[in-house]
Each structure stands twice: as structure tokens, then as C-alpha cells.
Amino acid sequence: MRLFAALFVTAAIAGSISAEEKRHDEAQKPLVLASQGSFFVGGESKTINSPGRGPGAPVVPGEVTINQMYVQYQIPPTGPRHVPVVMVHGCCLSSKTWETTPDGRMGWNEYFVRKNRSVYLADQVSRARSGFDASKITAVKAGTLPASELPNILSATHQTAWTIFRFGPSFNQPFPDEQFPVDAVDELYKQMIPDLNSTLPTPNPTWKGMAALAVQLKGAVLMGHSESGFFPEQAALVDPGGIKANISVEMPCPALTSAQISTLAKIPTLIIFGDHLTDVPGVWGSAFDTCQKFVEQMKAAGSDVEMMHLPKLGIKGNSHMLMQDRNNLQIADLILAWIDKHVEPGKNAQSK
């Protein structure tokens, strides 16, 4: 009996590793594109004093763009048959977490283009290419602000990042059943870059540069991902005109008021957890608490919401970053067909 047991255990993993081997077979087939390329929404205009160039140069008044966002997109032939979608990365991060994964696999962005999907990624607003408003260091350096007025500027180590991505229960020691590939952590954390968010106005210009993006696009899918996970909840609290789905990847959820949780529950909504949610300190535990609190509240509400936590649906040993888990394109499906279910009906045979 054991034998057959331990038989059956290995065809299982066999079959599964086959099966993202086969989804990775389509890296090896060309990337048909109708088009791509990039743009920024949102932004307005800030009047700083500018010093000049050179010793004793004069302070110029000017103004400069601040809080726009970066978006990148590609388009596939069939594209304009289904919804876009929008990523967005989370905290100390950029686009890149969509993208090839550390280890050199297809990334999320890559695979759902594949699958006949507009992707559009953007970088938070003070992030990356989207920059950031360097008025109050500037004035600082200049003296016309004390230090005290300085933003914080966030930058996560490699063994914080180790511990709240979930790659183990210390540093440099894997789960046994880890998913994230730890032989090219170093590579992600060259992902890594300083977090600017404490330079933005409340509320985060990210949140209002989502729900715009969804409206200029007539219609997308919102995906965040742990510091920007709620975001698609919070653009659709700020316009969800163009919202047609929020997909949010491993991340507390706010208490809402009652008025908040009647317009999200109008959005088709999935809510998404891995594994080994206890086995690290921090706020993982709590976090996944919050959100399973948030569904019932959208279900009492009426709302097609869904709690989609991987280990209860036998998918074991994935990490906080799951897009880039060994095992990311079975999760990418997963998301496929809720969106097929939920936001597309009907349109199933033309996402295969």
C-alpha cells in the first residue's frame, strides 16, 4: 500500500512538471505582436526653485511634472477580443516582477500576451520610470528645509526580503517544498530598488492613474501585487467606470465602510494567497485574515468575489512572489480561467 502510494505521489509531480514544462514550450515559439510601446498617465505640474548650474549661480524658478505613471504595453493580434489587463508591482519593485523571472523563465506579462491578452505594466507613481518629486530634497540640500523634512526612503535587504517573500523559515534556508527558484535570488534581488512612496500625497496618485488607465482603455482588468495589492480596490473606490475585474495578489485588506464595500461588490473580484502564510514572522497570518474578512463582507454584499488560497486547492510551497514561483504559469491559468469565468463568459474558446 505504501508503494503504490509513494507511486502515485511521484506520477503526480511528474505529470504537474510536465505540464509547466509543456507551458513553457511556448517560450520557444515567437512572440506575435500587433503592437507595443509606452506612455504615462496622469501627472501635473509643480513650480520649485531650480538652482542654477555652476558656483554662485542664481535659484531659478520653474516647474517640473511629478506624479504621473509609467505604463508599458503589448498587444497581441487577437487582443481586442478580450479585456486588457493592468499589473502593478508591489513594494521596493518595478514592472520587472512581471517579467522574465529570476531564474530565466516566462514571466507572467509574456504568458497572458500568449493567451490572447492586452498587457499594460506600470510602475508606481515615484517608482522606476515613473520618478519621483525630489522638490523636498532638494530644498533640504538647499537649506531651506530642515532635515526633519525629509521622506524616508524604504530599501528592503536581502533578509527582509527573504523572510516576508516566504522563501523560508530563515535566512538562506529554503522550505523544503519552496516554489520560488532560491538558486537566482540574487537576481531578484537586483529587482530590488528604493521605495519612494513616503514622497506622495494622500491619496496615492497611483490609485487615480489605475482607475484613468482603465477608462482611456474602455475597460481592463486591475491586478496589484502585496504593497499595491488593494490598489485595484482603491482605484474603483476613486472611479471604477472602467473597472471590470480587481485581481489582488497577497496583501492586507483595510476595514471599509459599508458605502465602500457596496461599490466594490459591483466588481467581479479574486483575492489570492500562497503558502506557508504562518511559517515566517510578520503579518502574513494576519494579512490573509483581513482579506478572508473582506470576502464575506463582499459576499454579504452580493459581490462575485473569490478566495483563491493555493494550498487549498493542493498547490503547495508557493512564496509571496508567485508570479515568479517555478510553478508560475499553472497560477497564471488559474487567473486565465476566472477571468474567462467571471469578467469574459462566453468568450473561453478564444483565450485557449
Given for the second form:
Number of protein chains: 2
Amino acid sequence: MRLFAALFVTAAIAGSISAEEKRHDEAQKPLVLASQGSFFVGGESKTINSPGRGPGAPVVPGEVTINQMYVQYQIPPTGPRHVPVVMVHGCCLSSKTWETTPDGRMGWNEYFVRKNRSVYLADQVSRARSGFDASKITAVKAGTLPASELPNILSATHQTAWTIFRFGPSFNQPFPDEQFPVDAVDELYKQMIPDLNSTLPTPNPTWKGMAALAVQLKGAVLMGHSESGFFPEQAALVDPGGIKANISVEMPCPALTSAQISTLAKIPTLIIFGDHLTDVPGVWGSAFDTCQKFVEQMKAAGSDVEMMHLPKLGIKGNSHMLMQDRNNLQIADLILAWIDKHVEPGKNAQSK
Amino acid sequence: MRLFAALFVTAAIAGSISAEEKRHDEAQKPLVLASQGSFFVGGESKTINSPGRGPGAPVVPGEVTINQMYVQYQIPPTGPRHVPVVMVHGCCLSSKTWETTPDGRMGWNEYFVRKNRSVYLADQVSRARSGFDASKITAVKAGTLPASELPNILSATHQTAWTIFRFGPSFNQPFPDEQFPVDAVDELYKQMIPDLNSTLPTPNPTWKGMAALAVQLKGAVLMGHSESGFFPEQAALVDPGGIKANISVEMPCPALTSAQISTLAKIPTLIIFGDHLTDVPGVWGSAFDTCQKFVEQMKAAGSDVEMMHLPKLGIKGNSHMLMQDRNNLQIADLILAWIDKHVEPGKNAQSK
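Same protein, different state: after the form predicted alone, show the form predicted in complex with another copy of the chain.
Time for the whole complex; same chain goes first.
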């Protein structure tokens, strides 16, 4: 009986290694793209008084463009046959989130492309290559606004990230089954950049940008994470026209009106949470509860909605940064299979 | 005689169209990559007091990472046989500079990859996905620093860009032979984001990052533009160890000591300028003169150095943004041929 159990465990581990090896082998093949590129969505002109650089440089009035959203895309040869996926990063991060992981493995951006899905990465408006509106900072420096009018800039520290991202119960202490590659955490810290979302108007231009991008693409799956986790739904509340599905990864779900639920219920929706939600100080237990309630409301309205709580599927130890965790491609496969089934039933994108 | 001249002109135009058509046809083929990804170079920890977001949020002390340089790369199948190229963008811009042009054509990043050169795009430290040090702004908001300590943020206006980038003699008036796609200038304006280089320590961490990247790549060609035009040389003055050639596009050349010239003279160097240098108000005439002097000093020190002034080659109408001009791939071909000849003589990368 013991021998039988040992053989069973060995076979299960071998099976698991084989799936990982298969993903790894695929990742070594050349990547073939039909096309790639980058562009902006949205943006508007604003008149500013721009100080020159250096002492005594004259102030020059003129227009700058603000609230534009930078988008970088890759289209695989079979991509045009399938609905593309738009990925938007979270707080204090950029689209780097979806690229090479901190320990150098393939990110979801390339893996989805290799699985025949066109991928569009958007830097949130006011972050990274999308730029930000610096006019209040320059006005305070020029003495025409008080310092209290400066934006609240959110710079998340390493200490904050460790527990909020659920690498472990306290700083530099990982969970025994932690899936995040904690030995490479310094490379994640380099991805963390100042968050100027407090400078944005209402509604957030990123929501409008995501909705407009989905229309422009004649249909898209929107995916958000953390700060942007509910942005797909917010985009749908701006304009659901182009949105074929919403994928929300790890965030609190806000209370919505029944009219809003009714709009969102028409869109296939996937909510994803990792492990250890209540094992760190902070918001994750209550965030999960608010999303459970959202899922129930959506179901009551007839929605094709799913709560994918990874530990319930036997997948343990995942952090908040699950797109960078050691089993990131296993989770990607779950998402790709969900898209195949719920967005394009009868068209298996993974078989080209 | 007139007929002969007319035929000659027709043949010359046909020849030119054919070369452009060939470049266009190549651009339509699938792109094959051995690999791609992104990572950071450099970066250091800094202790900050980070204000939370929203009113009354507590201040949390901890470490953030600053001065890291984000790098995005693509390696073609034959890339590992050849010296890679590192491209660094100019003022108020990001690596978007090198990607899809404002009017939707292929940028230098992809064209170089299609010509068998691995390409590394770096966002300057303090810009875009590299992030910036926000601590002085948060300290002024918290009342622990005076407003005069705020950084000088450079936000270039549309009006400034039009003439400084030499699209025409005055705002919205293009030169008759202008090569920049001025109908799509709004898309360039969306690329322009706040420049926080005034927050950087000395020497500029981007110089150190470029030098370190060249060492890490076991040899690289460094290319800079405008604000970063002389960064390849500045990187070589930090550490010339990994630098196989420097390409400087459109900038003033600073005065250097003979010891500095002696260091730089060992590195093959290409300086590039477009057209209309003295047809706009501003710095371009004198910038060209300072670089002519630099070239003479380098030649006197025995350097393999070339001043490529495009109008002297019969290539007219190029703006400051020549990597986005309508003839951008023609100029790319000149640069690729220069690299082949001066960095890898006897190894023609373009023939794989």
C-alpha cells in the first residue's frame, strides 16, 4: 500500500514536471510575429506655462498633450483569427509587469502570443511611457500654487510590497510554499515606479482608453491587475461596445448599482485570486469577500461569471504577482482555456 | 539633351522608389525572433518617508529603488553572431522614439532586428518605465522642504517641438521638402512626456547604465539622440570596456580634454545631422559646429570617426526626428552599412 502511494506521488510529480517542461520547451522555440508596434489611445491638449531647464530659463507658454495612453502590441500569424487580449498593470508598476519575470522567465505577454492571442500592453495614463500632467508641480515651483496642491505621489516601498504582494507574513520572510521567486525580489523592486494616478480626472482616462481600444480592435478581452483589477469593468461601464470579456486579477470589487450590474452581466467575466489572502496584514480577505459578493450579484443577473480562487483548484502558494510567480504559465494556461471556452466557444485558439 | 535629362531623372526616381518598395516589402514579412524580453540595469536603494494615498493616510518609512534603467530587447535568429545596438531616446521622449512612427510605419527598432542586429531600447533613468525619484516632491508636499527645492520638470510644448525638431520655420508651417510626416504630428506630441533629468545625480546614471549594459552584452554599439546624443561618448568616458562603436544623432558636442579625446578616439564613431540646421531659430547651427570641431579633434587623435551630414549626401529635408522621417529606413540602411564596415569589417550582418 505504501509502495503504491509512493508510485502514485512519483507519477503525479512526473506529470507535473512534464507539463512545465513542455511549456519551457515551447518557450525556447523562435517567436514568429505577423506584426508588432506601438501607438497611443486618447489624449488631449492642455495650455501650460512651461519653465525651461536651468537657472533663469524663460517661461514659454504653449500646449502639451496629456491623458494619452501608450499601447505596445504583438500579433502572431494566427492572431487576426482570434479576439486579442489587452493587459493593464497595477499600482506603482508599468507594463513591465507582463514581460520577463524578475528571475528571467517568460512573461504572460509573450506566452499569450505564442498561444495565438494578439496582446496589447497599455501603460496606465499618468505612468511610464504614457506620461503625466506635471503642471501642478511646475506651478508650485513657480509660486503660483501652494505646496498643498502638489499631487499625492505613491511610492510603494520594498517593505510595503513584500506583505501587500503576499511574499510572506513579514518583510523578507517568505511563506514556505511561496510561488513568487523571492530570490529575485530586487528585480521586482526595480519595476516599482512613482504612481501619479491622483493627478487624473474623473472618470480615469485609462478606463476610457481601454474601452476605446476595445472598440478600435473590433473586440477585445480586457485584463487588469490590482489597482487596475476592476478597470475592465470600469471600462465596460464607460462603453461596453468592444468588450468581449473581462478578466480581473486580485483587487477589491466596489459596490455597484443594479443598472451597472446589468450592463456588466452581459460580458463573460473571470475573477482570479491567489493564495494566503488572510495570512498577511491588509485588505486581501475583505477584497476577496467583496468580489464574492460581486460574483453573486452577477450570477443573479444571469452573467457568465467565474471566481477562480487558485487554492480551491489545488494550486497553492500564489502571490499577488501571480503573472510573475514560478507557476505563471500554468495560470496563463487556465486563463487561455477560459477565454477559449467563454469568448470563442467552438474556436480553440491554442490549436491555431 | 532635355529628353536625356528627363529620362535620367525618371530613372533616378524609379530607382529610389524601387529601394523604398523593397524596404516596404521586407517589412510585410513575418518577424522571426530568437528571443525577446526586458530587464533593468543598475539601481540603488533609498530610504524615504512615503505618504499613503488619500487624505489622512499614514506616512510609512522604507526603501525604494531609484536610478535603475529599463531595457527592452529583441534578438533575431542571427543576432548572436553580431554586435548588438543599444538605442537611447532624447528629451521629453521615451523608447517609443524608435518604435512605430507617428504615421504608422516601421521604426528603427524592428528594422535593425530584421537586418540581423539585436536591439536594446533603454528608457533613460528618471523617464518612462525607468521611473524617477519622487522624494523631493513628496517632501515639499509634506512641508519638510521649500517649494524652491522642487525639480525643474521640462515639458516641451507643441510650439517648441515644431521648430526645435525642425518641421518648419514657424509653428504649423512645414518646410516644402520636409521629411517628417507632419500630418501625423499629433501622434508625436503624444510621445512627449515630462522630463525629470534635473533630479539625477552626477554622473548621470544613464551613462553608467549604458556603459554597464555594453559590458554585460560583451560588446555593443551605443546610439543616442538629441538630449542623449552624446550619452554614448559619456558612457565611454565612464567605462569604454564594452563599447564597440558610438553613434551620436543630432546634439551639441561638449568641449573635451585631450585625455578624454584620447579615450574616445579608440572607438569608431559616427555623428549624424539632418537638414535645415540654420533654417530655424535655436541651437542647431552652433551644435553642428561644435561637433565638426569634435570630429577634427578625434581625427587628429587618429580616430575612425565620420560626420554624416545628410544634405551633403544629397538626402534633403530631414528633421531632428530623422528616425521617424518618411525616409527613416533609408537612413537606417546608411547606419547599418556603417556598422558593418567599421565595427565588423569582413562580416556583413545584412547577409546574415
